[in-house]
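First, one chain by itself in structure tokens, the form predicted alone.
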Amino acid sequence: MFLRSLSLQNFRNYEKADFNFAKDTAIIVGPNTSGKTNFAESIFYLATGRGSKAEKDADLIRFSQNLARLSGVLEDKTELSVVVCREESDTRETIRKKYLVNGVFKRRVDFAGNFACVIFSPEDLDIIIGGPNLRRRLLDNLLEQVDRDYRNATIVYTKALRQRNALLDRVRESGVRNEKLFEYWDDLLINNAAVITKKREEFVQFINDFSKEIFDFIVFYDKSIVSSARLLQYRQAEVGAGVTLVGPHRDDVSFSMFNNTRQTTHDIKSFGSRGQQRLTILQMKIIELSFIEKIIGQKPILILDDIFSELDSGHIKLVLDMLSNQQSIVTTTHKEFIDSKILKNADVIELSK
């Protein structure tokens, strides 16, 4: 799996830019605000049809423009494009996205999965200590790339959840509940939640079975089951809150390290040092790379986005050891962070402000 070229037009801070990749490793060098993270984000967008973070689609389009385009060509000549359009009326602004594979329009569920990538960025270091949404995003970012059933389930589940929440808000305001409408969206929610939960359980099991050489830990999956019985149980509370209170959108995972002396586990969020938390995420990235290769039979692209300023020399060496196994794209403010042997055999692309 190899990305040969990348073209950006009016994507975030890029007016027009074209990049070509000939070697296994590409080093993207530039000062802060030069667009290194936007560059990394564009590759993830071509892999999944969405951003790696929860942001508004309107933010993808360069200021004062109405259309952004991302295009990439893979080693097998497959051409992928995402077009993001801003459409304005007297009352509101609408953002529309179009997905194309070799010039043919596709739904996102069919567009995603042509290639896969793993991004390691400074924000990932907060996955352990941040909110549950960051850990759910970790699961989604991986599974949506390699599993069409999961991708489809999350798309349908998200739509059903949005509609059901709108119904709950209406009930809270009016006091009138249309059971037929709830029955339709409840069924969609329950059926697709079952797929999401099963796939997440399988990935968590893969993590726990994986032989961890950098840092050993175990993941606990705190799943929020959604069923007719649980929806009935939370019926009154949901009306009061105006939102659905159970389901995969409430899931969480936690990371625990072992205490061999006491034969116990301790939550890394509460008891781990900052160094141990970083090692956990570094180990997770290696697990993600292995999981993707196991599922799709190809190595994903590894993207290291400006992480060297966040790591000490020992951690940097562990990260650089990952570069030789697949196409790797590294963004950095200083070439000095990169070993000279790696630089010698890499494409070096310099960005300016």
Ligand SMILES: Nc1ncnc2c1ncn2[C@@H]1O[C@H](COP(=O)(O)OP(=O)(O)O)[C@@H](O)[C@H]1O
The other form holds:
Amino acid sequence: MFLRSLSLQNFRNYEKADFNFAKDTAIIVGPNTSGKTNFAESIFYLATGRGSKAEKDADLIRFSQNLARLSGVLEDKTELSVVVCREESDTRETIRKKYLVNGVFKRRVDFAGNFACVIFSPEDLDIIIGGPNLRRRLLDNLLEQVDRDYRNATIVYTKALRQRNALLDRVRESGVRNEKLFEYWDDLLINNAAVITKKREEFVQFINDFSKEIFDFIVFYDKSIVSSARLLQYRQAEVGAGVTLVGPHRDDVSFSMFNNTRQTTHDIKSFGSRGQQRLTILQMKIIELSFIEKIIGQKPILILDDIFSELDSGHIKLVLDMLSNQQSIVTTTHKEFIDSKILKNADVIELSK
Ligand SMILES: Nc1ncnc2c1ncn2[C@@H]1O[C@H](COP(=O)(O)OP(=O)(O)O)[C@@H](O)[C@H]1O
Ligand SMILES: [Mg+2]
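Given the form predicted alone above, what does the protein look like in the form predicted together with the named molecule?
Okay, now the whole complex, with that chain kicking things off.
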């Protein structure tokens, strides 16, 4: 699937900007803070209806404006738009998001999935060494793009979790627990968690079965199961904590490399060099591209956001080798990072500061 044009209005630092992608590769050149990452993020937004990182919807709207609009047109002429608007009343500010496909309003679960993308940015290195929330986001960012059931499950699960945590908070304060109130949310939590866990498990299996040419590793899925029995087991602790202590929102995955004989494994977070951590992420990106293509039968768009200053020449070559397989959008501070053969066949777009 190809994205042919992108139009941003009051999105982050963009007041109004239009981009056309005629060729398979586009190179976006701009100095720091010119909006390269915001640009990359806008494409993820059109694919999923949400950001790839934790952020407030209000932050998407250009400072001192009230309405942001992102639109994109795909190869088959499908037009996707997201409108984010700030509505202020006397008491508070609410942010509303609207999703449109060819001008028709959709819920997010139905808006997402018209095309898919994989972003590779320097912050991705934190996935290995950072907190578990980053690794859960890696799973969600991928699975939400390719699987409507997964999207639906995460949306319902997140809502049920919020409601249930609010109930627990009240129990903590009042000391009274009304079982009837919990039943509904517990069921929602358990049923949707089962979908999320199963699909995460399938992706982990895909990673482990993948033949890894750049760097070999194995992923362990540390899943937090939520069932009636587990909720009962954690009942007291939950009231103390005021939050739900089990479920996929507490999942983690870890990446381990092998010793020479492939007999023992070592956590890359603790034992991998910085270089090995980079190779792990690079390999993961190739796996993500391949997983998406397998599930939706189409190649996703590859977006490389300003990664060249982070990588040595060997790694840069590996990354540039990935470009020719699908639509690719590359942002960089300096054109010189990019091979002249690639530049010659690419749309080059300069961002001004
Ligand atoms: N809501 C917003 N309104 C206006 N400017 C914003 C908003 N959000 C971020 N920015 C600005 O966007 C710029 C950063 O853009 P970014 O895409 O990270 O640049 P780059 O990746 O090219 O270094 C910063 O100057 C930041 O202040
Ligand atoms: Mg950036």
